[in-house]
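To begin, one chain is listed below as structure tokens, in the form predicted on its own.
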Amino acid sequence: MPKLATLIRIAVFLALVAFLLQPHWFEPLLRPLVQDNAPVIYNQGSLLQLTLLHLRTVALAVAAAALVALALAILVTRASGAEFLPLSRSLVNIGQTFPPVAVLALAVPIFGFGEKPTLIALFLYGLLPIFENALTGLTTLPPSVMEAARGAGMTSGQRLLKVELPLAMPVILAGIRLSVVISLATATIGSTVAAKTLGEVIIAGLQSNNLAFVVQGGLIVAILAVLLHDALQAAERRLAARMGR
């Protein structure tokens, strides 16, 4: 079955790849969607460069997410910032807090049109999982090994950088995971103030009412999604068997 599991991945990336590439192989299945004269293959740009663009989107808003949760989650998992995690709790959940389309109706007047206030949104969205998956990893330590590390004269630096953050490092890895899914899906609405992401494909189809559009945006994002959450789980997995977590 794994190997089966594996070889449905491989089909499903291989196909994306060639739809990307040459989408109009694809034409015949999608043409039942459309009405007459209607085009069926998006016409409107490169789906190839509108999904890049949206990963790229996707990866500068998890990047600056992790940098900023893994920060707070070791700030507040010492001694000396303890009692910054009220705070931080508090910073993390706004993005949960406020629904990403309000947050760009917020960041457009500052920053404009573009992809900077879809980077806000994500980024904000984005940091509430990785902070409690960091901070589950750090305080979730075998006390054993926590007082190996102690006992060897250890810094506490020394412990964080070869001992800590190794040992957490798959939770922490299943919170950015959680982080890429649901930043690969919400930043679709990016396009509603004129970001280059699949949006854009989604947009063009409800508004011209071909569905052969809608689908082409909607499958591309969900195959990248799954694909991704698949990959990072075995990557999570890989690091616990070596762990022993």
The other form holds:
Amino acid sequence: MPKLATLIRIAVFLALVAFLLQPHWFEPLLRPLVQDNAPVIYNQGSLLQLTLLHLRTVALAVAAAALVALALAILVTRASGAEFLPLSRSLVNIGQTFPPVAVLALAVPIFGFGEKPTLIALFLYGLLPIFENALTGLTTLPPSVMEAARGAGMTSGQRLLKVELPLAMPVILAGIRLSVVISLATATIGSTVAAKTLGEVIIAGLQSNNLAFVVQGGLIVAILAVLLHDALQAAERRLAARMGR
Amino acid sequence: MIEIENITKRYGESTVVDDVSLTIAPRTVTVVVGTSGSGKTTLLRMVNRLVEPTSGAIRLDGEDNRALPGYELRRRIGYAIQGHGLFPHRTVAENIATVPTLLGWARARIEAKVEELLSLFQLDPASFGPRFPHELSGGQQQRVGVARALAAEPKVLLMDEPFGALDPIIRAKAQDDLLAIQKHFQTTIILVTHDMEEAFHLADRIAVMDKGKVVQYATPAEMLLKPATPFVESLIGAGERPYRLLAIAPVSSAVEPGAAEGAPISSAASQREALAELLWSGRDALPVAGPDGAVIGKVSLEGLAKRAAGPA
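Okay, that's the form predicted on its own, but what's the structure of the form predicted together with the partner chain?
Below: every chain and molecule of the assembly, starting with the one above.
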């Protein structure tokens, strides 16, 4: 018997799928938000396609951020790379302090309109949570376990792959989860520079004073964020529970 | 055979291990005792090169321990530590299989070894193998830790306060199990502890360390009868000496001819246990039963009192 919370999540997910596949089913619900004769459901493109493109942008940016942040965190937690810790910290912090809008403004003249500036902004914005969490995970491993790994004759590479990364994984995943949620929301502003994301729906609604557009764009992003957040958190819990934490 | 020769470890200005030389006979248990900060753990960790010495050499069966890369050396030497250090993300079976896996043993051989060790440590392989370490009690975790250290059949086993985290009852059991396993595998064991009781119970020879130096390296009996320094004497504890002396010898070596009343005591029990039984039951002598159960003589209060006396 699944818990109530799980049932609610399944219901929300099904509603989202239904909305993306058959938006006109939901017309009566959104009708009160618009003036007469105005379109209720976004009509300048497919919501499903925009959602998939939105997710793709987020996935690409977070994957790249995770790769770079994890590589940096591994580098600076090795004895040979410890001196790069302050430098990498500042680099990653700069990525976080720069507002994504400013990154977009700077990137457009170089890369032109479209998906690229958005990817860059999300990538920079997503580095910090993953880097900091990976750093925490890799530096707070139980000393007796690390001692046992060395004592058993594991090389430094084997210790990293077989012990350190698996043990740090729940914390690293938590960082990735934060980045995913931040990026899902932030990706909407990519539509200001013509990236194909759900921001397009919201912006169209704002321009034509169509509240229904704004609500449907916003809701899809919000539901995606909540569902992905919960799914990643469940994965973390499973990993951590296996280790008895 | 382990030969430790003039080994020294310095960290900056401070000398942690100071010109230590020990020769450890194969298939024996050597216990290194000392207060915290005496350098005993550092000495142990230099044997499998978790710590590199500043000067001196350590040879295992005549071969310098620097002949192999550190990690390969460590795969050939068992290592068990306080708080077991089990990998929390791996099952008990996977934990025990750590070194055999690193050595690239065939799967069937690893599985057989894991099963053998679990059975030897009185853990049912089918039930405990697939569990995770956090699902085990402290005593069980400790046994798995020792089983993991022995998995690749090392000739040498290093143990750093392996029983430190256990409660007294489980600790006594773990010590007896260790002695039985040492006999079974004929392993050479070096064990570090600050618990003198444990040292006298387990050791063939004891090395006492103080401020980085070995102040005495002797059998338990020699150490009791002729402590080399006042420090050794204080470590043994003046009030404990006669009892420790009786504790390290079996009843079989104190048997006198004659008969006595009451239930017999096994000749394999320690003389200390015999004394306790005599005092508790208020008798002057106990009959002694040999390994086959037949009475072979008696052990008397008077006889034990003579054996418990120090050198005149």
